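Just one chain follows, in the form predicted alone, and it is written as structure tokens.
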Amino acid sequence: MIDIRKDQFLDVLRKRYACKKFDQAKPLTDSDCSYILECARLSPSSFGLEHWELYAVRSALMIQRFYSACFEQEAVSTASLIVVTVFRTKEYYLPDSPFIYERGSRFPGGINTFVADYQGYYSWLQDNGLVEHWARSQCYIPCANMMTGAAAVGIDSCAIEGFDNHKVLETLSLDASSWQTGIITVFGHGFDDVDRQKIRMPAKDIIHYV
């Protein structure tokens, strides 16, 4: 049974592809959208901080605004669901910040235990100018989980990294001093006649056991 489950999961990954245009005659249901967002919500994050918030976009008007903010990519204009993942800016991750207190207090041992563990890594990030880079990178985890979860139930997707951050934040009425755009992910049903050949390097060329 374990080997069967492995094959089933790998088959999902083999079939997933970056859909560049969705069939607008086949919209996602409310249940589909809730499921995709739950895949994101359950995602792990560094120190369990959940650096992100998710904006689910479904209205035609808002989709058109994001189409403009994403340099008029057809995958955006034809999507049935757009998920904008934004992350908090560097001030939020100070060890004594209200955000760290709120998130860290949830874990066993309480906030003092959490900060004692977190402080060293935060200091390294801060010393190397990597705090916001670290926070942004967390956004790719829910993105990947949403895309894989969607593929498992026959929903297509595409990760969008080409966007105007200022326009995205303006569209969401978010303050750039507190928020930045991590990644945008679009979902829908692709067309059945699309060539979905999987292009990946052979395992022997990129996987090294040391």
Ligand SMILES: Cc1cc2nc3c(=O)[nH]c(=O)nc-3n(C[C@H](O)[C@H](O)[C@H](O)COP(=O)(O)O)c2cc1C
Second form
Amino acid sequence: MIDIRKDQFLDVLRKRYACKKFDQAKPLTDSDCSYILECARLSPSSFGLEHWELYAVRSALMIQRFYSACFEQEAVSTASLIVVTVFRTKEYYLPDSPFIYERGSRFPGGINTFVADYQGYYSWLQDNGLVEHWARSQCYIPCANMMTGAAAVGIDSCAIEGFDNHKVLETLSLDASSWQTGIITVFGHGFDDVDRQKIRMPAKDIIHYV
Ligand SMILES: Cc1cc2nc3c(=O)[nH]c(=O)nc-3n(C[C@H](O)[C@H](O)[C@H](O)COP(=O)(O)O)c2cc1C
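Starting from the form predicted alone above, please write out the structure of the form predicted in complex with this ligand.
Following is the full complex, with the preceding chain placed first.
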């Protein structure tokens, strides 16, 4: 039994906001960073494949390089932790690939059962040109979980889609034939005097019970 009330959890979602500048006088602790990364690691993914790997960036030199790779956004240059989520490219997801064997073998039932289940969906993705889109989409799940998890313990964040994929891969010494950048998420403590109004559409306009 998890002892969090609905209103408490909604309060976390209401309080989280996209922090555009962090207070560098208030860096995150090692424990804060491990906690945020654990929120990512525990995230679900399609077929449980965990298409991603995460790069945690904390050094001033590397933060400066990511600032440049992210079109010089202040949220990046002032962050205490930058998490770069990269995902594997298309070839990894072929049903007979070593990656699918490794990941699929972890599940009860074994690799044959896994592939029998996976094959049909993979073929559909492949036929519709959606394999890369599917793999990329997975990265938004750890991003959201990290941001919500951070907000729950008073840590601010911002998702960063404004990045130059090639520069990011170059900075991490990753080969574009194997990896692509999914999403970047930055963390730290914001300033108290920022405008944090929640601009959202009313439920009646966007939620439809059918
Ligand atoms: C996937 C995603 C990518 C985003 N990329 C950027 C970005 O590159 N730079 C930025 O300043 N904000 C970025 N944002 C922040 C959004 O602009 C912000 O979340 C949105 O305006 C809603 O505001 P709120 O998060 O404060 O409620 C991004 C948000 C999401 C979810």
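Only residues modelled in both forms are compared. Residue numbers count along the first chain shown, from 1. Between two forms, the rigid core is defined as the largest C-alpha subset superposing within 1.5 Å. Please read these numbers as outputs of a predicted model, since none were measured by experiment.
Core aligned; the single run of 3 or more residues with all CA shifts at 2 Å or more between these two forms is 1-4.
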